[in-house]
Each structure stands twice: as structure tokens, then as C-alpha cells.
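The chain that follows stands alone, in the form predicted alone, written as C-alpha cells.
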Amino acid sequence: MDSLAEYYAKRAAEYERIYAKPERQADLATLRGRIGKIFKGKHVLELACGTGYWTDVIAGTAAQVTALDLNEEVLAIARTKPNASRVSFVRGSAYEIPDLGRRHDALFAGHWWSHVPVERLDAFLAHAVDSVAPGAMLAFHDNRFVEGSSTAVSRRDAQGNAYQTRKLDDGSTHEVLKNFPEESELIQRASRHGWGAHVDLLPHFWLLTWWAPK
């Protein structure tokens, strides 16, 4: 099994096709509006920014954005987005966030929570909270499982992680960890690392927000 980073490096050029699915357009329009609104005027740290789809949305209203990703292949695409000149791109891992002086008052990660093994979630979230300013707002957005739209889950491991089998344009097949947490789990996890956890559920996606301890 390739590492997640290797998989997304190979998938970089075809990644944004997920945003072209007709059945997801209404949800995506709603999310773009909400995400643009909640980050208006904020200094945002984005983890695992990928090809910059959500980075561009955030940069349209935020005061400043620092976008982090491990893969140069996806960062190269992110730098071509319309609002890229308003973003500081940093190459690095979401598990090893560099010291940025805790100057960001907001944090975002889109389509990343689902790729974090359940046994690593609390450690990851604690590190994320420690990387931003006290009282910062945190927001995560990801997929819900929808029969007929989502790729089927091919197996689960002993820890409860789900996996999908995915095929790329080059014909290669990859097993990718992809979890689909319930609303109650999202609230419980976030509440261990701050306060005011809230989940917006859309037909195809969820948006979780909460605030870091002051």
C-alpha cells in the first residue's frame, strides 16, 4: 500500500474532479459561502491544503492565509489559483506543523480528518490546537458517505478505520484510508480539545467548528 502522501502526489492532476460531481454542486456552493464567511478577516492556518480549492475560497475573505502541504505536486497547482498571491505556501506535514509563532486565529483542514487514523486523531487535534493562538477557531470539512456517490468501503481494520480501493488514470490501484465519522463522534472529539463544537450536516458533506481553549 502506498503512503497517503505518495497517493495524493500521483493523483494531483486529477484530484479536483471530485468537485465536479453534479449531485454535490448545491452542497459545495453552500460550503463555499459558509467557509468564506467564517474566515473573513482572520489569519488562517490551513493544513493539508492539497491543490488549493478551499485555500482559494478562504483567501478571498481572510486577512492572511498560511497553507501547508507535504507534496510539492499539489502545492504547484495551489499556487496557480486566483487568490494565490494572498497565500503563504509552506511545505510540511499536518502531523508536524512548523512553529509559526501561534499567530493564526483560525485553522482549517478540508478532506483531511477522514484520512487521520482514529488512533491518531486526539494527538493530531492536540497538536493542531497548540499550533494556533489561544481561543482560535478551528474548522474541518469532509465527506459524508452517500451510497452511489461515495466510493465503497472495501475493508475495515481492527481499530475501526475504513479503507477504499481507488484507481487512477494511469491504471494503478491504491488502498486509501477514508473514515466517515458520525456527528456525535465529531462533537465528542472536538470537545476534548476546546469548546463550542458544532456540526453542519449537508447531504454530501459536514462542517465542524469549535474554539481552542483560551
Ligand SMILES: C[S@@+](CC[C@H](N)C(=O)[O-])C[C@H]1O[C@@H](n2cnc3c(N)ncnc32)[C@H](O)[C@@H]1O
Contents of the next structure:
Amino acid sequence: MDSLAEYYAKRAAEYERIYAKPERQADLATLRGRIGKIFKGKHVLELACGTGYWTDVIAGTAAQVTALDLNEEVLAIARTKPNASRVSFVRGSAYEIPDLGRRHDALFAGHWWSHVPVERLDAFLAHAVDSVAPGAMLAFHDNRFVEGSSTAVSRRDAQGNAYQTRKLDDGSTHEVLKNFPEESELIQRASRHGWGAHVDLLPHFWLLTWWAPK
Ligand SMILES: C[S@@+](CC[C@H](N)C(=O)[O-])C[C@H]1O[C@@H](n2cnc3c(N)ncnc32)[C@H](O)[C@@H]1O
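Structure of the form predicted in complex with the ligand, please, following the form predicted alone?
Below is the entire complex, every chain and molecule, led by the chain shown above.
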């Protein structure tokens, strides 16, 4: 297993503290409303679902949800959420999505784009588009860098990836790849893999949507 996956397995029990930050509450309320609305009645494939914070929001309005994550530690928490009985949880990699029959007409990933190395993004997006029905809606949401709220970037590599040094409750420290793409880059990337790319910019988060080719 790679170091990112190991880090999130260890962090499972403390993960949802990111959703308790007071300065993020207004944005999170806006996003919960938008995300619930855009997936209403859809058959949704969620990648890297983690502890199921967004899975639960989506399952509240979607027709069906399949939620995938590499780590059993986070899936165990996701299965305890109120709408979990309406979700099929699958253990697997976002880079090698199992054959799910291409029945999903929507795809979502929260706080995942930022962890995909820039040199892997196009291959990952092509694979994501290939894993859902033609004409499906794709939506990704992630953090914007906010001074004083976000963890500082500790270094950048030759490809332009940013890294943060993060500490867990057990005292261990981890270098985590975490990118903060500009709106123009999001539109450009998505437009290579479909049409109608749109970014909602909130003070702390962005939400990118587009449609797969038909
Ligand atoms: C930042 S968390 C996002 C969790 C959730 N989507 C959210 O927004 O709260 C990243 C998640 O990616 C998962 N992960 C790491 N590598 C993965 C991979 N190759 N495929 C699928 N999930 C992976 C981790 O287990 C973790 O749950």
C-alpha cells in the first residue's frame, strides 16, 4: 500500500475533525446543499469516499450510491452513517476502478483531486470517465489554500506537486502530497475529458462539475 493510503488508514478516527473547523461551517452548509441537489435521482459512483461524510449527503437524495475507498479503516466508519444502508461500499483503488457495469450516471470525489500527483491527473481522469456511463456528470470538490486555516506547504517537487507535513495523534509525522489547483487549471483539465466544465469557488473550497462525452 502507498504512503498516502497508509496515512489515511491511521488517520481514520481523527479524520472528520476537518469538518468541525468553525471557519469552514458556512461553506460546508452551502456545499452540502449543492451536492445533495446535483446528485438528486442519480446513480452515483463515489471515489475515495473515506469516512462517508459526503457519501451520506449524496445518499440522502441519489437513486443509488456505490462508494469506493482503498482503506477498510475508513469504510468501517462510513458504514455507520445514517444513510449507509442505501450505499454499496466497495474496497478498491480510484486508479483501478473495478468493473461496476458502467451503470452510474454520475461520479463524485471529495478531497481526492488534491492528492493525485499532477503527472497522474490526466490518466486518472480518463479512467474515471471510462468507469461511468457516457454523458455522466462528474463532480470533484476540494480545498482552497487559506492562510491561517490550511496547513502550510512545506515543499514542491519538480513536477509542481505541493507537500504538507502533517502530524497525527500518535505523534507520527507524514509528508502528504496536497495540491491547490487554480480555477483555470481545473477548467483546462476537465475540458480534456468532457464538456461544460464549471467551478464554484467558495472561500475555503472549490466544486468542479462537467459532463463526460456521450
Ligand atoms: C482526503 S480523504 C477524502 C475522504 C472523503 N472523500 C472526504 O471528502 O471526506 C482521502 C481518501 O482517499 C483514500 N485513498 C487513498 N488512496 C486511495 C486510492 N488509491 N484509491 C481509493 N482511495 C484511496 C483514503 O483512504 C482516504 O479515505
